[in-house]
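Take a look at this single chain in structure tokens; it is the form predicted alone.
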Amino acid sequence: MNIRNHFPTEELQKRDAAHHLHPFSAQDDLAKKGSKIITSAQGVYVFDSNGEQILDAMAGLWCVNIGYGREELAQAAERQMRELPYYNTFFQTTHIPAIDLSEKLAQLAPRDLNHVFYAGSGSEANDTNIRIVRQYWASLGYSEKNIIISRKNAYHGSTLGGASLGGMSAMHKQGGLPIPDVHHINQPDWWAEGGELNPEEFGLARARELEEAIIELGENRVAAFIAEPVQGAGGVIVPPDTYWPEIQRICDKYEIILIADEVICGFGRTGNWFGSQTMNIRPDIMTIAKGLSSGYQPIGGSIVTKKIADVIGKDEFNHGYTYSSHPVAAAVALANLNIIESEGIIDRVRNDTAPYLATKWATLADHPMVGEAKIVGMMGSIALTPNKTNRARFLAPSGTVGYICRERCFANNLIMRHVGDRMIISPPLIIDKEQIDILIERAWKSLDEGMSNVKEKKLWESAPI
């Protein structure tokens, strides 16, 4: 592939460090190390400034579902930019891309989820959800019903609202988070937190924490529960089979709004259009982004039921963003959805490539440093451990071993992310079996090298149980 880069990597790294602040990064450390410069991409591969071809097993940031280099999306953006590059949907106006995309999403979404409020990202959409939920109950005369329950180690974005809904302690330490009236219960991570319970018992116990919280906080105060069908950024935490049916029962019993954050799970990632379908849950609101446009344009949104739309539609909803339903983003998203549908990508994932990946992924559990290998559709994780038999954590601070393995992945031209001491993948949905074999081969090699480094650094030691 022709890499369009005429500058030495070191020069690009210096220019980057001089002016660019990176998300979720220690800027000084990154400046010393030097950013990896990505210059182009095609299919499931990205190319760096040194000409290396790297298998992107994270689909960018969980989002490039149809792969890189799709000319159809570039053409859709160009056509829309020439016709109507921008107009807002404030002040009783609209445009055709917003109409078309909304209609398409209403067709794809399950049940009566058929109204869309657009944002520029999943973070913004989850901020919107806070406003929608509280406005809904206030419109019905329950203004005190404004507490939203979420989960520890959940990720719902990095805005003030999104990060508050999320349950990541490192984020809550910065910026005075969470905001008031957000409550967190424990996550359904059996591997790390299951103790002596079997997965089925643990799933029920963690789900029932929601009911306990509703009773403790007051049924008259609790407005909604928000969760990812499968926790993504928290480490691809796949809940036990007993978890979601019990959560759904509790939401139904207490008539609280169930928000499914589909930012990662949506648009084919789990082998269905939405993770809610895979987990057989019935959300009242779904948060969407990422795979909505396969990352080719920034766009997100909240899909709500007709019941909710009818209630909040009775009064002016004083909320919106300059780029809500941006015409170019909407046109690209629609073109992306049409490709997913016309090429049968989700059917192929569900029936062919995801089962193949699941079989291959399971073999990683045979590695001496891997305790469990979990996967749903095209999102998987492995738990790193010095002792499989008792699900031990490493004595070193969480993430120390994971980072070592992550660095070996990059050295072996594989993008596989670490979350603490879990390694996670989320490859483009178009990945084929040959590329899956390459992914597994490079993952195994990186684990071997990572384990050698861990032992050399004398980090192969279990934390006290």
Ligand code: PXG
Contents of the next structure:
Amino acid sequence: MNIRNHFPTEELQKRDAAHHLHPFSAQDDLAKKGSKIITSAQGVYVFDSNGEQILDAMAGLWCVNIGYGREELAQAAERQMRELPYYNTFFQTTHIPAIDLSEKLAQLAPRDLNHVFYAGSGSEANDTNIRIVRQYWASLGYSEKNIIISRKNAYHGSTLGGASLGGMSAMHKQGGLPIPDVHHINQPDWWAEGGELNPEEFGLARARELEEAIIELGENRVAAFIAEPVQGAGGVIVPPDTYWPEIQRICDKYEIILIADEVICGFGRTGNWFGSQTMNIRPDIMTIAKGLSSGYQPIGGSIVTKKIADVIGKDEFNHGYTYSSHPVAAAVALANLNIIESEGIIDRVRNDTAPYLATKWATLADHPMVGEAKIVGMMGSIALTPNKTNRARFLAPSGTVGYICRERCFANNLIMRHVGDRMIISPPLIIDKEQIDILIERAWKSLDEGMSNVKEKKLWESAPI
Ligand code: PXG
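Now show me the form predicted in complex with this ligand; what you just gave was the form predicted alone.
Now the complete complex, all chains and molecules, led by this one.
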């Protein structure tokens, strides 16, 4: 790997802290500590400014599905930039990358999900979804049907709409969110919230909260339900098997629009093209981004059924972004989808590498600090606990122990994140078995070191149940 010449790390860190505001960061603390500077990447590895080779078990931010360094995508971008670097699709115009990509997505998406509205990101796409479902019901003469039900601890983005749909309390606290007519029910996190119920009973109970909410808010007011097939940023929360069938039954019964937010789960992450297929659900809208371009270009979108497209197509839909269906992003996304398809990446995940990873991941549950180990395809999580027999939480504020373990992972050249006191992974889909072994080895080492650290700091203490 070629390490590019650059300024010394400390100098870069100083310049970064002087002028760059980081997302989801406490700037002052970060400025004191200094950011890790990533300079290049290849396959499943990223390289930092000190020349360290780090196994990226998060695929960037859950997005680099085909891995780093694919020349074909660089070529697709270059070709498109030379041919047509920008044009929009607003005023009765279109371009070839938009046509090609839409056709491809219609072919890959299940059932009659065959119309695409593009955005620059997952957040924007979810903002679009709010507009689409409200416009849909208004067009049919039900303009009061505008409430969207979501879930606590869901993540649907960082724009005002996306953050409102999301159920992150820390985000809602800043900026007076959520916007009106968004309602949150509880999440299906059995480990943390299951109490005395077994997972199956708990899954049903949590799904039935949707029906209770519809009845309470009024069937005539509820437009849609949005959820990630498997919650990602919330900590890779895999719902009990009883959850999704019951949600689907309720959406069917009350005829509300089911929006599957596939921003993380889409494009192979769960071992199928879409998480909806893995969870066996029939959404009316799918939000896409991230793996759509493997993160090589910013692009997102909403794939809607023909029925929805027909209804909103009757009037002018007053919505769109300058970069909706950006030609370079669309060309790169198409090249990415062609690679996923032609190289059989999803089949390999489903039949070979994900089952291997699942077996290895399950062994982490033998670690004394690990409670449950969950995994679907290539997204996994472990719950850290001081007492696995009663699913205890740590007494220290949530995230204290998770952060300690994440720091050990960083020190061991493994990017594995923490969400509260859950550790999560979402590696590039091209990770091979040897690299999976390295991932697990580094995870064990980091957990061991993290546990010693937690004990030294006298943090090995359970919160009262
Ligand atoms: N929906 C889901 C399910 C997501 O995971 C978005 C929408 C928003 O996408 P954009 O492209 O606007 O970021 C996301 C994004 C994390 C983390 O810390 C997760 C996301 C973004 C940033 C950080 O896990 N997911």
